[in-house]
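Take a look at this single chain in structure tokens; it is the form predicted on its own.
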Amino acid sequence: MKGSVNFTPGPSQLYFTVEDHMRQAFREGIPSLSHRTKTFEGISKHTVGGIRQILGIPDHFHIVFTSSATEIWERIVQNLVEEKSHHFVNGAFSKRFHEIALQLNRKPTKTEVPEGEGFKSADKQQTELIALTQNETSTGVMLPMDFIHSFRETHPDSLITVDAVSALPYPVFDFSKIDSLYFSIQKGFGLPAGLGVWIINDACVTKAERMQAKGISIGSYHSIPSLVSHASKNQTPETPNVLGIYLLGKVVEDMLRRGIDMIRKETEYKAAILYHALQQHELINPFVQDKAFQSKTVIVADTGTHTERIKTFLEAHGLSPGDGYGKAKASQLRFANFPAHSKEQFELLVDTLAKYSG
């Protein structure tokens, strides 16, 4: 892997400035910094401010840190679902969220479609919470923004929560249409794993407090009231991943200098040339056929019996694709398209794939 371009969709290619920021962090003693210091509070404030700016998050949304996006699934169910959530399932990760709700003894329901497909309509549900996965990492299916934003009108009394783990910072959300958004840093933000970021509005805080007042367990140190109370002071309830929070702030700062509009345009260009290459290839095809649902940030290729040979061929050229997920491991390859992947690297990938003839 060392010396090659990592196209695995998480952990993925490190952003090109991370190594320098890591050295600076060690010079400043960040890895052993106490989280109860003014220095950490300054780091947290800087990182939260950068996230708010790059994603266009309104002031009335709270930004809190967890260990991972997987943890956030559990916290969402504990804090925001008294009885029932409804999950839109079209791959392994959206399915896992539904399973966690079952494991926590709620009564989740689901709308499920075959892998590789999106949803045609937002069917009406009587539910406390709608769970959507904007970008299904296992299959490369993207939910259109119009679909996600439609739930506010069709489900005005439900909380709308969105998994954007392998999508951000590319998509642009209308925060008046959603209540909760979350991601982890080892994908689109090009950092080592170990930090989740959860963005929640006051409706989520109110729901968690209401459940707590009823005597319902909403967790302990990482309950929404605890997380938000500490975040208001630029702190965390526990000793967090201080280094991860520091590095995230630095990388977001770098991305803001580069320009989020430029990052988004480059993402679309890179996705377009790779999808075109897959469509033109005699032996490889895009897994997601409907262009309306083709992810811009995780592109999945149907590689069939050529999978291992293509993987070996690409690795020989310094390009490391991600394996297919689960049962598709032997028949698909996945390609991350994150800000850490340059246009030149994608052009090399496309040219190299074109040379593969079996």
Second form
There are 2 protein chains.
Amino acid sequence: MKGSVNFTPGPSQLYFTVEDHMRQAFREGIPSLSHRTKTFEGISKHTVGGIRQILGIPDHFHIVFTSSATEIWERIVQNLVEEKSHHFVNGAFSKRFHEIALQLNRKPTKTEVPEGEGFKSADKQQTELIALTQNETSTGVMLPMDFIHSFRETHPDSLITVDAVSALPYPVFDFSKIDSLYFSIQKGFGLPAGLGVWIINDACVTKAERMQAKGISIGSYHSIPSLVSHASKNQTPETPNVLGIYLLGKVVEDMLRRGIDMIRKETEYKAAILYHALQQHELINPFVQDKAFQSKTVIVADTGTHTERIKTFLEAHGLSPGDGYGKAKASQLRFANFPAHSKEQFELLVDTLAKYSG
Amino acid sequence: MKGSVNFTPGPSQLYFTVEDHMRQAFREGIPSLSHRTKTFEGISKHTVGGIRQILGIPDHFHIVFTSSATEIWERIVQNLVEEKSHHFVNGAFSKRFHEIALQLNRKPTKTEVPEGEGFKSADKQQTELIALTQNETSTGVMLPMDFIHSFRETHPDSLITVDAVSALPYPVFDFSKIDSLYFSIQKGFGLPAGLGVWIINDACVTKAERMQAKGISIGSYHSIPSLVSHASKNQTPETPNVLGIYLLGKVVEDMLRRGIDMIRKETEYKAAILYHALQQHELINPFVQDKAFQSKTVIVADTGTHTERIKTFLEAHGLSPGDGYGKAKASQLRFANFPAHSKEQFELLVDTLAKYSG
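Having looked at the form predicted on its own, could you now put up the form predicted in complex with another copy of the chain?
Next comes the full complex, this chain leading.
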């Protein structure tokens, strides 16, 4: 709803400064800027530098742009999987990634648990690539960092890829324990949709080159070698979403100014008060019961038969929750907890929920 | 150059109304609108309807969104070519499409002529798909409509695909003579980059389904069946560039109000006066000599050793030409002639060029 706080987990509430940056972009001629200019290269360098800083990405990781995280799923399979990837599936998005591997004629395997649950232990099965969804946007399950970081030891020969689409910039990764990380900008970064960011190390580049040398097609303009070679010159293979790259750089700069530690602390505070409110409420429960798996950035409420009424009640207070995903639309509401959502908005949300009594 | 008229053939001069529409988009909450809403479906329907009307596209053609025309090259090969496509190559972009077919492990063939030239006759060789570049952005060669429309008769069993990236909405196609047409929005439609539009008929859908039934991978989220099935519900498989789809619909609406016939007539007038000026000039010539192949929408000037000086001279008058493409950067300038470029701007360009005397 227009004018309301948008708690949908992506596209979500815009970061506070986006509209001002958009106005400035028009003043600077960014919407019609040719991507084959020094000006664009400067913008691209600034954005990549900001992402590197805010997420603590080591120099030996490359940062490249795609059009969406959905595209990145396809590029991962094309470039990094000759035959078998192994997917940890616990919701609609992790499941979709597994399906994409099937559609690209690979033979993916999976460890699947019911929606709303996490995983007990890392599978011992060896595979070319481990696909982890750090934050399952459909169900609000966040995998513990220890779990994600455990694969390097148990699967030394596998590439470890992490979907953190609806969690970044909140989580802190140990980049020595993963090979690839990715997100899209319409979630935690609070920007208009239309850009994916893919972070990949040299092991990924080597794997793609080895597949190519074997005569396997790894795609064309958005193959890893093509993306990385253009990125080394602050360029892109195709005409990209120039405006998206510009706005992302500006918002990351704002977030760095505010301080990523502060943003992370506020994320934890906001998550804590909302989970507490859900736990205390007589008619509502957190969907994810096990605290170890409760997402800090996408909080799913089990609202049962009250779903429509709670939604209407919140909207009357200027608070627009996200629907439950897929079949859960009738029985759940989702609340994004992104840097664009202020403490005050979360406090209002919690107070308003407390007032709802059926 | 900021504040100048941008004659680069894409990203190019913004259409007059884009900034106003962007402001309105923020007022309506479009930049953070969820794509899984009725509001988005309404926007998508409006945009597709506008494109259908302005280009005269029959109902049995589907209109779907990708992230760029570069992506469409890849999707065409993935979905429509089992083994052999045949490419008419006369510049950097038609050449790149042929390369993409090679990178996707097909066995494409080509008819190649030197840059700046068109083709004498349609090759008789039978193939699965004919790839035509109606307007070669790198050289300013536009293929005559008769040539494009001749393939249906000579190649009844081939799918005929037409790249009109830097020409639309100017050219008028006979949709009974082609199977697919595509463009990106940062050229003739005068919008920020980050969206491709792909127009496909049922013969393309059938071919993709037949390939899939044979066990050939046709991609995943952006396979033709996936794109078309989502489009039938005014939806997209992934989170798309929502803002781009909204803005395109608004600009097309503006163009329809102004009248596409008027836009086409003005395009012809502007092209005529610029070609005349280049022909008359002592130091400058049109790069494309044969009038039958001179593009109306991307006009390339052979500026030889005067290139840098002419560029500086024009920029001093608030006119920013596009560089020559690739190696031609040192000896050519390119002038986009899109609906965003007014008659007055072209008259100023012509007058200013006439004043340049070395």
